[in-house]
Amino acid sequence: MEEAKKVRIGIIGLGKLGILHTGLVNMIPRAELAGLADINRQLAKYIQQSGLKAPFFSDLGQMLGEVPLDAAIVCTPASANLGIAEKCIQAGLDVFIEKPLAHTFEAAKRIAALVSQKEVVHATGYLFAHMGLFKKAKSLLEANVIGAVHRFRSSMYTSEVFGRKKGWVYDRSQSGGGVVINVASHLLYLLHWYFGPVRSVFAQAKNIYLDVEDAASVIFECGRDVVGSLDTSWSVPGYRLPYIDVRVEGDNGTLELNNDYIKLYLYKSQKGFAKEWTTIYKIDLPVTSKFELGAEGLYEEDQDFVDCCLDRTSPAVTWQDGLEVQRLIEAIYRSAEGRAVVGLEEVE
């Protein structure tokens, strides 16, 4: 019997997320970890000690030239994504890029344009699209369980920055900004997915410890006459992991969503849900993840990319989706800088 085809994947960038993706790809039955690349040559020793059989390269061009690959997963600083994406597309590879798509909107546009005339599977790493609780909330909103949505409030906090810090994440030239692009972009994807398209934003940002923003607040005007807000900070004590909270108000009640549960309050029963309170806990949803190595949804994200590479279908989050999140991020930064409302149609 002919052996099932596997997607030969190269991991580019071996920071925290690169290591996580490396471990997960190694566990996906129809994926083959075929190559590892990072400019830090000292990582070669780590690769040997970890037992990984894939060859290590400190030069990306050498890996692309010497290793037969079908796809690449890019986990480098955001400022490097454009150049790496160009090389991977030229090599004929399908490409997954960790969020954000790029460090600037202009670079993100150039990345998205790379596949405008090429049949290449392309994905962006926004985890919430792959997590059961957030997908369940999406289905409830689409089914109009709480009726027509009027407004929402959202927040995302983590305990990360309480003084000066070093690293590319905190360097605007490499990451593109602070908490908005590096943490809250996950929640921005969720809001775009649930309530988009966004028509305009008004934002304020605050530098507390760093030269990039440590906190921000945003007001949104969305399609279908929905208004909403977001508050985010990576300088709030008590949040070991990023924690989100979303409250949505509709004609028939409210939906509350956080990392652990969905809570519904309905004025009248709808779609099998009783009047008044219903709570759906994450732990009670069907288990879809085989592994949880530091971040829920990563295995599903990589599995989705592998499946799409094999089936030649579109992943849950494409580069175009990543570009729309980047457009929203750009509008937020322009609004905060200019202290004015910015329409999304102005961001071109």
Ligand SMILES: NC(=O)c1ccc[n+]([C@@H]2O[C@H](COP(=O)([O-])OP(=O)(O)OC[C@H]3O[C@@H](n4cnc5c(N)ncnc54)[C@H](O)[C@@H]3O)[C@@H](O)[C@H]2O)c1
Given for the second form:
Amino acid sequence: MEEAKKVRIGIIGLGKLGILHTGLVNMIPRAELAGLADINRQLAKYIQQSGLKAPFFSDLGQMLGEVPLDAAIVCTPASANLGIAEKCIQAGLDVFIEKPLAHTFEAAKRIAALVSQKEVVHATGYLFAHMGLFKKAKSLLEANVIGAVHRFRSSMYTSEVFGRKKGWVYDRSQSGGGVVINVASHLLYLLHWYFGPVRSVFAQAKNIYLDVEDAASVIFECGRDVVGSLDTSWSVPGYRLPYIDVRVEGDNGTLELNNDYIKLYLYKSQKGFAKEWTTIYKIDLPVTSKFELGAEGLYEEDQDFVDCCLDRTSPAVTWQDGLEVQRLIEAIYRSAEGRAVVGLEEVE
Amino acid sequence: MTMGLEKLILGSNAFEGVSYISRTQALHYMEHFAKEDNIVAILEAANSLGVRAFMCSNCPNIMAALQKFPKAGELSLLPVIPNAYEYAMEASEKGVLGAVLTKAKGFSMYQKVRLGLRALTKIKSVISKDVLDLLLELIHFELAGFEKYKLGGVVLHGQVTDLALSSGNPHILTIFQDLVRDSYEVEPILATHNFGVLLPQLIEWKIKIPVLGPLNQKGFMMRPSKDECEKLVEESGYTIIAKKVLAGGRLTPEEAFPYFQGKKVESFVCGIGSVPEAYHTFSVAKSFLKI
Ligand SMILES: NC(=O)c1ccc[n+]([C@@H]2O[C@H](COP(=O)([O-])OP(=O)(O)OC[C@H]3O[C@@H](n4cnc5c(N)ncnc54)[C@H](O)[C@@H]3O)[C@@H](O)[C@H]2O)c1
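May I ask for the structure of the form predicted together with the ligand now, the form predicted alone having been displayed?
To see the whole picture, the full complex is given below, headed by that same chain.
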């Protein structure tokens, strides 16, 4: 019997996320880890003994020239994404890029433009799209369980920066900014997914320890008369991991969503949900992934990309979605800088 | 054969501020257990019910509690290494390799020889000296704080086990196994979040080692499925230690423990968030498990 076709994947950038993706790809039956690239040559000896069978290259061009590949997963600092995406697209690959799409809106636009005329499968690593609880909240909002939405309040906090920090994440030229682009971009994706398109933002940002923003507050105006807010910081104690909280008010009640549960309060029973309180814990949702490494959703995210490469369909989060989040990030930075409301249509 | 593995093991998730229920609970744990006396109170309660095994990481509040606990010498400690959370935090500044190399430096030649000599002969055929040295240094670094206590086993963190599993790397697991058995003379244990995927692979790799995985009546974190995990518990013949027994707090002990009656589970790790919870959980566990 002919063996089912496998997607041959090259992973570019073997840091925290790249290492996880190598493991995940190895566990997806219809994917084959075919090549590994990182500019850090020191990694070669450790990679060779890690058990991974794919060859290691410190030069991406060499990998693309020597290894037959179908797709690439890019896990480099955001400022490297454009150059790498150009090479991968030129080599005819389908491409997954870890979030954010790029370090600047300009670079993100150029990345998205690479695929506008091509039949390429492209994905951005906004992981929340693949997490069970967040998918459940999306389905509840879509089913109008709380009725027409008026307003949302959201936050994302983590305890990470309490003094000067080294590393590319904290360097604007490589990451594009601070807590907004590095951490809260996940929440911005969620807000875009749930309430988008956003029409305008008003933002204030605060540098406390670093040259990039450590905290920010944003007011949104969305379509369908929805207004909302976001508050974020990576400099508050008590959050060992990033924690999100979204509270949505609608005609028929409220929906509260965080890392652990969804809590509904309904004025009248709707779509099988009782009047007043219902709590849906993450723990109570069925296990949907066959494997987990690093974080919930990562396996599903890679599985979705692989499936789309095989079926020639569109992943849950495309580069276009990545670009829309980047537009929001840019609007937030411009608003904070200019201390004025910024319309999203101005960011182009 | 697992020697001296206790049936009931106190877990340390709550002491590290981990909750699967709510942020409010996590915050309460963080604040409450920042004071080592509150951890000591739970160690006391567990001890008074005959629970003498404690699985924990080397977090400062836990190490401080062990210093203060008068009966720490009676405990059988099961350190979980490495402290993955600390590495992840450091890696955001130094990169993954940078974080690992920083931890490993400052380890004397004497210690290396003492720890590695016997294991070395078995291992050097599969791994270069550089990488072996690094592993030795890391394992010793992680266990250094526990040296004055009695070890009941050493647990490899689930992230590392699952990474080795997904990289198709049996060597890292056998090296861990050999080093812990030869140098520390206790049982190595593999923690995992992928119990039903790991076990068949260990069987294929012919690595016989105790496995610590999520097992509970709800199926919480039981991958790839509850059925497959249950079948492996029944048929694999491995020493199995259950964690997430109370499904992250969604099951009461009365709901959780009957599930294990007649199941081939050797030991149970239970995270405890308060003194009354310690009495409740462990006494219900003892009555259902007939300890
Ligand atoms: N989805 C998530 O939850 C999540 C979490 C953290 C990071 N990320 C994203 O993943 C990406 C990688 O982050 P990380 O934390 O793994 O970073 P990291 O610093 O741990 O790793 C980056 C790796 O890329 C390599 N690299 C740098 N420039 C390169 C180039 N031009 N070509 C090839 N390799 C290069 C570095 O040597 C390093 O090994 C970033 O875009 C980040 O924003 C996503």
